[in-house]
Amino acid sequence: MSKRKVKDSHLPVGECITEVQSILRERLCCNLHPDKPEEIEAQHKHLLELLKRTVIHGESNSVLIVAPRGAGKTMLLKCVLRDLLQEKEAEKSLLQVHLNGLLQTDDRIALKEITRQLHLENVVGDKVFGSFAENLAFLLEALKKGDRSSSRPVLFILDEFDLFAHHKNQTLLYNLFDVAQSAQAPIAVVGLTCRLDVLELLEKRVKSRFSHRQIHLLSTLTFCQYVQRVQTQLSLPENFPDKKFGQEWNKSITTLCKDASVEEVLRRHFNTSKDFRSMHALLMLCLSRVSVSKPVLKPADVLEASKLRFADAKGNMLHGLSILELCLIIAMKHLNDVYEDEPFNLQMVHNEFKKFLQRKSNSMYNFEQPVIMKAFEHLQQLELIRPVDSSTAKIQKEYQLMRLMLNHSQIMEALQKYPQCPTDVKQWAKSAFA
């Protein structure tokens, strides 16, 4: 939030929207979590006693927070954190490692990641450990101070934790609450998942050794306290520097808010996502479109950031392709509805294509080999089509099968906007899909 201090006087024009683009572009952009979660107050203080535990008194936990996507788990586990954090034992030898079951694919890929967030390279150097659990021992070994009693306390953080129990034998998930079962050393297991049956995934010897407590975030969010939340998130505080300005603009952010176009806008993104991430990329497109000339946020300027909010990717791609890349796509697609779905050729398209070529009289789109050749590959960097097989190096460009990653509403609706298309285009399309 802005540094400056309140002063009641008025700006230029410009600089209040400097100042106000900079307020909203932080609050937005940075993900500022509140002081005090909402609605999830017991959750909050469940955790954060759970972790103190394991920072004060040395004593290992391990616990899954599972709620939906957007359901606050992140802002949850963040806010602990940093409430943890103010105590002067954890500041002073907390040691945290953020792993995330997209990333950390396999048990090797996340034990080089947790030496390395633990600072340990230079200590394991060219060691050769026998198992994984071997040398997890060692890195939590080397954190000790001295004395048995005194080793730093370690947290994990699984992000997608669902996703490392496909890990072979789940050799992470067992060693880490092994430790914690039997007490080797302090260390917290929090666990992150979207998966209300994530337990049903755990072989029984992982499972046997989990402490088997869980958090639940059930979102309770009303569409009035959503529109509440875009309204917070836009309105300027009282300490604006020009008060005249921001009283302004927070009255037309509260009429905004209360405009008919705009309350449908939000309810339909309220009804695809909840998660605040989206309402927060939402209102960026709608603050880029403030300027001098137009000082105050308008319905149509959040019926166009939800447009481009809703904008299908591939669908506007097929906009900037040139006219023979927009017939190939045709002919997929009329191979695809003959063929049920089953991959297709280049050499398979190209005969598609002649066909059509047959019933024209002109020879506009009489194009050579090679040049059908280029369109068909650029399609591919498109990834607008892909190989079947990643395992096809040694087979003729031209039979190698791919798939269509368009489906019909995405061409027709991309040919109806289509500069200039011809109609004998549009109408072959049509007749492809009949």
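Numbering follows the first chain given and starts at 1. Just so it is clear, the model here is predicted, and its values are computed rather than measured. Here, rigid core means the biggest group of C-alpha atoms that superpose within 1.5 Å across both forms. What changes on going to the form predicted together with its partner chain:
With the core held fixed, the Cα of L401 is displaced between the two forms by less than 2 Å. Taking the rigid core as fixed, one finds a CA shift for K207 of 2 Å or more between the two forms. Core-superposed comparison between the two forms: CA of D312 displaced by less than 2 Å.
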Given for the second form:
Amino acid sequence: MSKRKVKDSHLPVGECITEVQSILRERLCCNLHPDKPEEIEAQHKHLLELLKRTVIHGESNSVLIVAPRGAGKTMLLKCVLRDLLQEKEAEKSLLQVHLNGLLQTDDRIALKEITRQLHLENVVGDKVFGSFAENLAFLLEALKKGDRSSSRPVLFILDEFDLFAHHKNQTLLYNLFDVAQSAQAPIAVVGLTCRLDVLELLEKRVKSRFSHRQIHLLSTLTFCQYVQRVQTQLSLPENFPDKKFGQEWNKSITTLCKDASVEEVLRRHFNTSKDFRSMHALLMLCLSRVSVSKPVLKPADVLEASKLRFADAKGNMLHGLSILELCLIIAMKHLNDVYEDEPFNLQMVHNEFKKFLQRKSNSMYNFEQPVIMKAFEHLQQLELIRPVDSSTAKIQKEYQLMRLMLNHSQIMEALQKYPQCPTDVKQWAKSAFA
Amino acid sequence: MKYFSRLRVRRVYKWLGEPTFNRKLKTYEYGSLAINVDGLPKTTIINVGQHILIEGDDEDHPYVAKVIRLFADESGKRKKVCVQWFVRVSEVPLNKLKQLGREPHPQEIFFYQGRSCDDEVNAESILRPVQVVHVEAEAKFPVIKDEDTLFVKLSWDSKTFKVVDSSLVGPVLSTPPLPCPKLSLPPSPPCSPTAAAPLPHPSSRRALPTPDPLIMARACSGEVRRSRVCMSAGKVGSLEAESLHSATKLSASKCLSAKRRSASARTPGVRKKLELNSPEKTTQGDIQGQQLDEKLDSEMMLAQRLSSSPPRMEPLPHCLTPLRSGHRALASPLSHRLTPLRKSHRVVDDEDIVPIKPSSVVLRQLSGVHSPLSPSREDPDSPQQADVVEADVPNSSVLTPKRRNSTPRRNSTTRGQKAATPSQKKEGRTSREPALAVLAEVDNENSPMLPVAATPRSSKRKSAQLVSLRIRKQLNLLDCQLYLNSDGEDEDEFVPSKKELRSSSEDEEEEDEELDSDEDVVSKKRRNAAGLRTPRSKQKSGSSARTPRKTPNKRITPSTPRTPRHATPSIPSRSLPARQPSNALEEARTRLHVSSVPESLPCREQEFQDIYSFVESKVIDGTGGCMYISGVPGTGKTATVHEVMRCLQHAAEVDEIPSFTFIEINGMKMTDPHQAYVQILQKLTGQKATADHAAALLEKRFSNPAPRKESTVLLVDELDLLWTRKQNVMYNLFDWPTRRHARLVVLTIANTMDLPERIMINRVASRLGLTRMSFQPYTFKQLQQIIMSRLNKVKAFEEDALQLVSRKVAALSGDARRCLDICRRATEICEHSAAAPSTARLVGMGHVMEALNEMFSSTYVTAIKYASVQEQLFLRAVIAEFRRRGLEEATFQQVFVQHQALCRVEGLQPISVSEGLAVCQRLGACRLLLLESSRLGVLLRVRLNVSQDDVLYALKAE
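For comparison with the form predicted on its own, please write out the form predicted together with its partner chain.
The complete assembly is shown below, putting the previous chain first.
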């Protein structure tokens, strides 16, 4: 070890950077599951016990994991499964069926998928045969034949559980829950959803059969923990090849996290969303700014990355518009001010624009009607404006009612940043009578 | 499946002889009855004591009975017959057949001694006489070629089988079957029911390698018409195989005796094969062994025959060689030989080319093109064989190689290749197991030819039923043997049947096309194939052997080898048994699981009694009726009905009430209301059919009078899901019980009390009747009692804790499931909170409260509490905007303005629109807010999904 340390202690900077990138990128992107569940030990234990009882005692159960997006539902389940499969008994006997509401959009597909994943005997290769009714009958028959003590336990994982509740008659859910409530093959149904009102989606018979166990994951994360997390995510492990570089890097990360401006940026992020996925996205942007010429993370990098993260999409689109289109947008803004967000049409916008032109002596912005029309259409294509009703058949384009999909603040901000914006236009934007 | 309605033939019934007037009964009794079929000159005479077939609901399986009395009622108009019934195997309930302890013989019938069965039938329902033979209980079933002969061994009193006395039945086996009663009715046009009736056993014919008596007779005459064979050879492949042996000009008698031998030896083997489709694969080896033995048999015979005609021997080794290389090769060339010209059959897989070639060689030679078949032609075909020849006696006569080929199978040869052949056999055997799927495909391709080759007559049958492919293969083998054995004598017998052959193959082609076009049919067949290895498959295959009308035509087209065969619906079993509960809490948890069936159902005594007496009375009277049971979920409706059925079935077992069939369907467990028919039919008879066809069959079953019918109790759970626009499913379900002969009791379950009034049209509601019962939600005392009874003295709960649970649940829903679930959760919490799990602890109030909170508390407040700062701010902005506008709805734009303002007040940096939208969407995803589609951007409208008070409470509590 010591020999190796001596040997590897001085890598060229380029190699160090590559190493850093690969380690951190893997950490930020690959959704690695922590060895120990943090913050959610109770839930972890609850779920693990529940599944263990299914696996070991053959007790059927059903449970829902409810939490907002990015709160770690899948992570919890994966951790529990990993721990569960460490038991020999579980590893040998547990059958898993993974379903996703976004993939199995109806019961027909879901049933085929279940049959396929269970390798029932009507599966040939990767294909499942038979009609919907046959598949259902077959699966139910299979589950019915099993019994608590002799059949292998089956774990059904329904991701995006709420979408399964939209299937016709909720046949699948009814049958799964019914099996879980009757003396058939032992099954555990685990649903993952982000909807808090998921139980209200269940039909009363289905609801009655569901055990009403819900596991809520609510992040109790404080800002300190958040910053701590950022630091651990960016720190290099002890066994980094180049010890010296590693130590320096870690030191720089510690100072970075203590920096006031960085802290402010992080707090802003924390205020918006507590979930780690958005944090990882931010850190990825920072990380991409590390290069051989600049082998450390600077607060400026974090600021830049955060600016990118917080950029306003629609506002940025305004920067690419022509002056004419910008003028039309301003005219719309004035119309909105005057008529209190009532919809407008091209003629009204054009009139408003003409009023502005009349006050100007030079006819720099004197455009033909077709040109204005074209600009207007372009704005519609960019979805900066949208028609009030989608039935465009009857009405002439000039008279179709539109709404502006921009906030006033967005327009003003964009004008500030617009390159070489004429001052008269800027003034007009501020006041309709300028 | 395709079912053709048959033409009804009018039959005229006349008394023969003078009546004797029975004063007591006031009836005129006659000695015999004459039946005339319209358009046919012959008359069938039914005498007292004769066995007859009586029209039933299944045209293929008419009822069997013995005539006791023939009489006319006082007016002399109505002709009646007093009969002693016999039961066919198919009429015995599947679960009772197990008592038999063996596979029933397809032609076996049972002397019926049960009650509840009218023994007077109208003479008009008599179809024709039938031969019934009594067989001693220990004796084997004789092999009789006449499928109209039925065997009686045992009697059946709807409970058990008993040995029957021969005097009750009639002729014992030793007396040769008398052909007279049967032959008196001439073979009528194929469409008439009389003609249809005698043919219910083609597949049993197929299974039993017994030749047609006519064939035998002609064969004995030694008539050989080679010219016809040659002519036909080009057209119908199977004939070629026969002509091959005809060429040997073996004496018919010799062949016959050999056949008898082999047939008697083979019959049990056939039986075994029919069992093949049972899931155990362990028997495979045995069966293969048997197959091999049988092969040996046939080959031996061939060898014998061939040895007597040396000049024609040359092709034969080829014809036989494939047999050596295992089943695969075996099946394909043989079938090729049988029907080389069938359009639908694809040439067997490329890898089988070698076996095919020799067979084609044979064909060529047989078809009269006596081209000089040189050995050079043979050599590339079968290298194996060439080796053998070289290794052994290179310059021996032509006879030797052939001998050699056949001899090793006798297991008595001492020749050099002895060592080689068994290994080859083994290879064939071992290669089979892993390659089952492939094999099956080969089977698949071969199988369609089977009916053509084996039972040409069966191909006339228009309805089809799928037999397990394995069976088919077995039969295929057998048939090949049959032909190898028999065709020596009877080649010209097939000339008359040639037309049939062709027409049947045409039929099949038609069918095949139909299959291709009709996906539904294909899928149905798939279902059949899949279902074959279900627990009932044994019986099914047994019955299918008897009802070949369903076998011949509908085959899977060779191009669709995609049916999963032998599919058993089952979850694999675990290696280690599930652990048993180890302490009181675990024990309690097991008992509290909804699935555990309690010893009795407390608190539903009244309902139990009502349902019990309702069903009991209907079953005893043999009438029908409907009952509607309603109640909110979790009030024990289904459980009570099941309990009633358990009790009634027990009563039927101890003979207190007539036996009945209980079947159950669930509206939620089917994909379409019309599937109800399919499921009912399947549970009732084991048949599979499409919804329409099943409806027709059920309609027939429930509306036709049939003697010896058991009552049926049908439980329809979740009735409301059987609603269709025309409500025909519900209409039928409620209409059948009102039929006179249906003997159907329908119990329906749904949640709403006024379902009949709300969703049913008048004619449906009226048929449902007014026998209603409603299950009230459980009161807290009842819930408490339920838990207590389930716990059954396992001390796990504090008294107060139980009361709390039951009061809480009773107040909320009265759902027993909920109650049990809460108790279960409470035991878990108790277990976790315990420091040392070994100490016996009781579930207390605290644990129950925790469980209740977990299940019933609203999570919105906590969710808001733990939301991020901006999300909380946004919610506040929403409320502020609502207050400002006085409306419970606002666009994002408006809320966002408020949000910006709030940010400034809070001293936070205002967020951009994009960010604000993201926050809004997050809140929408967990349904704190209700949102429109996100495409609308700032224009989307926002509503709260929580009450404003809750939001404010959650935000203030911070």
